[in-house]
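Quick heads-up: it's one chain on its own, the form predicted on its own, in structure tokens.
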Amino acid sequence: MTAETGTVGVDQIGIYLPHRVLPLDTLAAARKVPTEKIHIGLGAYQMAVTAPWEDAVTLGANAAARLFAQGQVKPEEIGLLIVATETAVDHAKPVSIFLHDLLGIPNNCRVFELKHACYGGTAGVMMAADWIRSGAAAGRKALVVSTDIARYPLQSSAEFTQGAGAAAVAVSAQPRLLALDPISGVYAKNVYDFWRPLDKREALVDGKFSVDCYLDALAGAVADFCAARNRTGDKNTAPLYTQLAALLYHTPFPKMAYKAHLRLLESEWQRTGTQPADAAAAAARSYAELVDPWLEASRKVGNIYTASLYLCLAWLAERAADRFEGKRVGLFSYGSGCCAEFFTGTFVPGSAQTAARIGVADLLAARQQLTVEEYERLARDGTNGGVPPSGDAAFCHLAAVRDEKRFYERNGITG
């Protein structure tokens, strides 16, 4: 691949978590469960938990209004507001009107939710990537919110893989963040991996056949990324994970992004026929160095679907733009059902400052643990609004339902 990049990409990222976390080696210890199943099978360690008040509106508002406090992108910019969500609070009325109306976005905006499982959240930034490039946008930016709360029946094998969160992407024609090569690599089948039907709560899934759809897709949506650079006239034959500077993964939980990278690693081997000869000892070099140092928020905060993939840039962006300035990275989304896409941004020169108001440190470390007892209230309660103590600093709450309707307030909170 070549240096030059497109103009547009992601011009800022704004992260919320919920205030409240389980440790999962007391989860662990409640279910009789051993602890490295969980550390070393899962590759996880703690989950973020919501609370009555938290909903898919206010963990997306919130992310958003963190991202308007960073001071470099202004509500009055946005003409274009995607929500991506699987964890939607109506069939009807979508979660961007509710963040619309909260964040004071201008009317002249269009505004809708996105959906396709954990996929959502990079079919909405490729949207608004095109709406730019497109000329509709006009000078203004668009703003994607991925925003999702994971959420199983206590005491089920997928307990373990629970979280909530969200990320705010801004895009534009002059990102500040990654600007995005307008080259990308999809692979879309139906299939029944995991889902949610209308009348339930919590998602259903197969685990071994998704992670084996994941996989697949990844394998399909890197050929296609392959075959769409050759056909642009590259003809690097280098494998693509030389080329990187990391590999970030959507991560229902930290262990499949090993399992994907080295699913990876396979095809492209096979793909230029430059398969080491000690492939086990190349593999985890590789995965130490493209991989694993992005996943520590994920360790820390569990599945958030459509944020998955964006705590995941937000983490390396802060942690290192300083480094990776003026080098690319690989992204890769996957939404059960299933579709998957593969592509690939470079870091801007002055990123590190950009990347530097992001925060997700600070709100790792100011999150309160919770017992295994009070997270079973919390799960029995449901989100049914009220009012969050004084220590919660969120810009915003679900404050009750009435008469089948959500009502929000906004704390005087800015970041």
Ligand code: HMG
Second form
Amino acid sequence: MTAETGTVGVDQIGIYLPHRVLPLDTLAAARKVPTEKIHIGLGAYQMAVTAPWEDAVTLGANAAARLFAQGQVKPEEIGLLIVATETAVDHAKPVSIFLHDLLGIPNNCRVFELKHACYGGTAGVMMAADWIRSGAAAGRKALVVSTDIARYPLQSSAEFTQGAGAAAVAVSAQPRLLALDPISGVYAKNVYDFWRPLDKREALVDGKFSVDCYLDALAGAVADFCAARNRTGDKNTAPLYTQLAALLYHTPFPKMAYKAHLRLLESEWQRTGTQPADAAAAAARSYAELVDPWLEASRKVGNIYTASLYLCLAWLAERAADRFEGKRVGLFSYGSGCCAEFFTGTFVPGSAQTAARIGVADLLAARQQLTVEEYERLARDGTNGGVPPSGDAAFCHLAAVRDEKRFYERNGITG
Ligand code: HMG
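Given the form predicted on its own above, what does the protein look like in the form predicted together with the ligand?
Now the complete complex, all chains and molecules, led by this one.
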């Protein structure tokens, strides 16, 4: 078998977001926290909230159904289905096998669930790209679905950084959206910054330490990226950010992307000896140009763990792929625990047409606002299944949990 030649990358993205949203100024008022701390200190404005009939399976299947509904990728083309999640529904039976069934993907498909906190989605995309480059795909495509519900205890400071949603990424040879460069930089280290013991529904976190771990991992992954690039004989010594049209960071809360970009600038200035006289002004300009415009969806959805980076990518693609065709962007994925990866990709000709079908803005606009009381009730009720009201109808929902088994129903409507 020969390896696939040519580019490998993201063929299409499908995004799904819950229909319910909580404005964070109302939560701030209820928790007696200044709204500015949330809007300015964290950069967060709203968070997506799930209903009892939504779990990692339904969010992920709905994202994939929206991808297939765009008409460019078909279930019968998928030879590898990876579901990345840290909100699994069973210790043994993987989320991926439910998606395989609901979406009508062929039996001759490798199917599994993947976990490394928020890094799982990128681990899946990298594995999928390597599967295609190796030739094992033999013309088929991979589907990598990142799906999560970020839950922290009510009344905790992390409560403001919750969220929920999913991103389905089809990876193929001859991608129609983003060609992935084969070089990336990685960083891994055993740290206890964020974790969720097997018997707990909400995550535990050492919040301030987790921010430091994220920033150290970013510096480590970027250093490894530059070293890998040098090994290929690439003698380009200009700072990395000057060679990129945008930088997308894993976004647990939008201010984290700001902190990340500052760290990247500082380490690149140091590496290349190019620190400007007015570093603060240069950093503000660089952030406003390369990072801030792509955080809008995250501001209104919250942390969606494995899918967070891919929501930023979808938002950029949808808003600006016409300006980005032929341009290279940088992506940074971080998963607590920790593992991180920095990689790059180039928007291919025609990507604006592909991106126009993703529809994140429509999903955001169609949501129903909750009161704090409604949000707290949903958080306490948990995920036991039910029948969504007609306005909520998506491709599938969790109908019931009986005899410790989960039963999903397809509505046949893609929404
Ligand atoms: P906190 O206790 O709310 O934070 O926790 P704080 O007191 O540090 O305040 C936050 C910011 O608000 C600070 O700004 C304050 O100055 C500012 P900073 O110093 O950071 O620039 N502030 C104000 N600004 C304006 N007006 C005011 C005001 N008051 C304060 N009146 C924390 C924040 C992020 C730690 C918490 O929300 C948390 O624990 N979140 C969850 C953990 C997390 O998201 N960590 C991020 C890195 S780890 C990661 O990304 C992985 C993850 O996605 C999981 C996975 O991999 O699976 C989480």
